[in-house]
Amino acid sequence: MNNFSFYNPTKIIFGKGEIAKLDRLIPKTAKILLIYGSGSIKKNGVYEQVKSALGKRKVTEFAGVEPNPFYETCLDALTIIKQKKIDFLLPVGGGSVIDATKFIAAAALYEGKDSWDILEKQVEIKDAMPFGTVLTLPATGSEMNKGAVITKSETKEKLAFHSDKCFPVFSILDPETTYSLPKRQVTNGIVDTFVHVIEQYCTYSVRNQLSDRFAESILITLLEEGSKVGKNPTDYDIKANLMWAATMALNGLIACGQPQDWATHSIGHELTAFYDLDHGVTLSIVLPGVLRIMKKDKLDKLAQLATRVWGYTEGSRAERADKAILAIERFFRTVGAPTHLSDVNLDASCIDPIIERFEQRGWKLGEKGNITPNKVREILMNRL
């Protein structure tokens, strides 16, 4: 097992009706910026619950955060923060709204000249504005972690940053807020959660039994509940299990002592930046390619995955590894996710811009740093 440091200060308030506890969680004197996306929270009753819980506090609203939040949109929020002297942020929505809020929280107190440096140059964040969250779309785990991903629409760059200053103070998770989600968003959330686990699990063995078992339990939960949710979109227990799985998949716990990959996410981010694909869609397409092309490096963990999660006990490690990859693809298709570039009307011509981007950055991906731009090309060619 590798050395690790685990820190997570976010308070989780989980369950039906818990949005009402906002009144206890935010100071009465707070000047709040309420941040949300396209306005679906005004159709499903969440907005009314939030406003009621906030009572007479001073609230300014900022709507229109994109599904892949734009840097430029975040800058607009910063202007409002200065004008209204905001001192607390409250995102209500999914991971994109929360990610945007994390960047806004950091940029609001950033003393440098260009806040894009937070992403491009990974400058140290010395302080950030406090924020809590109300989660309505389980997927990214952003409600209980310190990371965010932001897109600069001008240059089609999608970059991530992480900072201990950007953990939410609290997050409210009410599964009932997810009842009205479109099937596409539910599918994306399941895929995103699944791939988060695989990125931290499917690398090479360091005999970290507890973290492995934690990860496997999340995957099994996703397989069981994900296959049922399509026919039962308002089943509280199904939605509760999916919501908690998404949070636990990326709050740092299953990463403890583990080598990590994240090549699938890095490649997926470029597909989103260039071709405006849903994040979850890029992951379900790219992951099988990463596992196939890098199978030798991941052989032990793929075989373990096949046995512990799907119960495949017969055959060599290589044969069980192949079965695991096929099972992952089958699961993605079962929940309605694409698994090939052709499924989203892309062909080989989409690959060169992505390869050029990785060559320019000099990035080598994967848990061993051996996924070169040429390997990225192999991975994407595998997904045509």
Contents of the next structure:
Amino acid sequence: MNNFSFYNPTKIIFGKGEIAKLDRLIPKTAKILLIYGSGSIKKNGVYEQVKSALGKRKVTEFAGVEPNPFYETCLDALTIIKQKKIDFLLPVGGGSVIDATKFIAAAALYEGKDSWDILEKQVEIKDAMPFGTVLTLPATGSEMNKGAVITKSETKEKLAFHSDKCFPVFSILDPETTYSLPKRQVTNGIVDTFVHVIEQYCTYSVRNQLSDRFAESILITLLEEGSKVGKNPTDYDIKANLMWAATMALNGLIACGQPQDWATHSIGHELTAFYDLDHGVTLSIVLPGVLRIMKKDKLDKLAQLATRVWGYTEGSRAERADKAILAIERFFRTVGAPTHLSDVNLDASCIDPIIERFEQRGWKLGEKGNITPNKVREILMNRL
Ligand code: NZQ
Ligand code: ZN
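Can you give me the structure for the form predicted in complex with 5,6-dihydroxy-NADP, which would complement the form predicted on its own we have just seen?
Every component of the complex follows; first up is the chain already shown.
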């Protein structure tokens, strides 16, 4: 097992009707910036619940955070924070709204000249404004982690940053808020959660039994509940299980002592940046390619996955690894996710700009740092 440190200060409040607890979680004197997206919270009753829980507190609204949030949009929020002397941020929405808030929280107290340095130069965040979240889309785990992904629309760069200062103080997870999700976003959430687990599991074995079993339990939950949710979009327990699975998949727990990959995410972020695909869509397309092209390096874990999650006990490790990859693709299709670039109307011409970018950055992807730009090309060619 690898060495690790584990830190997670976010308080989780989970369940029906729990948005009302905002009243106890935020100081009465707080000057709040309520941050949200394009308005889904106004159609599904979440906005009213939040406003009613906040009572007489001073609230300024900042709407219009887009999916795959823009740096430029976050800068607009900074101006309002100064004008209104805001001291607490409250994102209500999915990963995009929460990620934008994390960046805003860090940038608001950043002393350097250009806050893009937080993403491009990965400068250390010394402090950030406090924020709590109300999650409406289980997928990213952003509600209980310290990472955020922001896009500069001007240059089409989608970059991540991480900081211990950017954990939410609290996150409220009410599964009922997810009843209004369109099927496409439910699918995105299942795929994102699934791929988060695989990125932290499907590497090489370090005999880390507990973290492996935690990861497998999340995958099994996703397979079971994910296949039922399509026909039961307002079944509380299905939604609750999916929501908790998404949070647990990327709050640091299953990463403890494990090597990690994240190549699928890095390649996926470029597909989103260049071709505006949903995050989940990029992952269901790229993951099977990463697993196939890097199969030799991942053989033990793929075979273990096949046996423990799908019950395939027959055959060699290589045969079981192939079965696991096929089973993953089958599951993605069952929940309505695309698995090839052609499914989203992209062809081989989409690949060059992505390879160029990895060449410029000099990033070495994968748990062994051996996914070179040429390998990225092989991976994407596998997904045509
Ligand atoms: O704009 P609103 O009104 O909020 O509508 C959103 C948006 O159109 C809608 N939606 C959310 N909750 C809803 C709802 N519609 C109806 N009912 C509800 N209850 O869904 C659409 C997509 O929302 P978005 O927040 O973009 O989706 P998601 O949660 O998948 O977030 C994706 C972003 O998170 C980043 C991704 O790269 C992407 O930018 N990620 C963040 C991570 C992190 N912070 O740890 C890790 C992830 O791997 C990921 O990279
Ligand atoms: Zn993700």
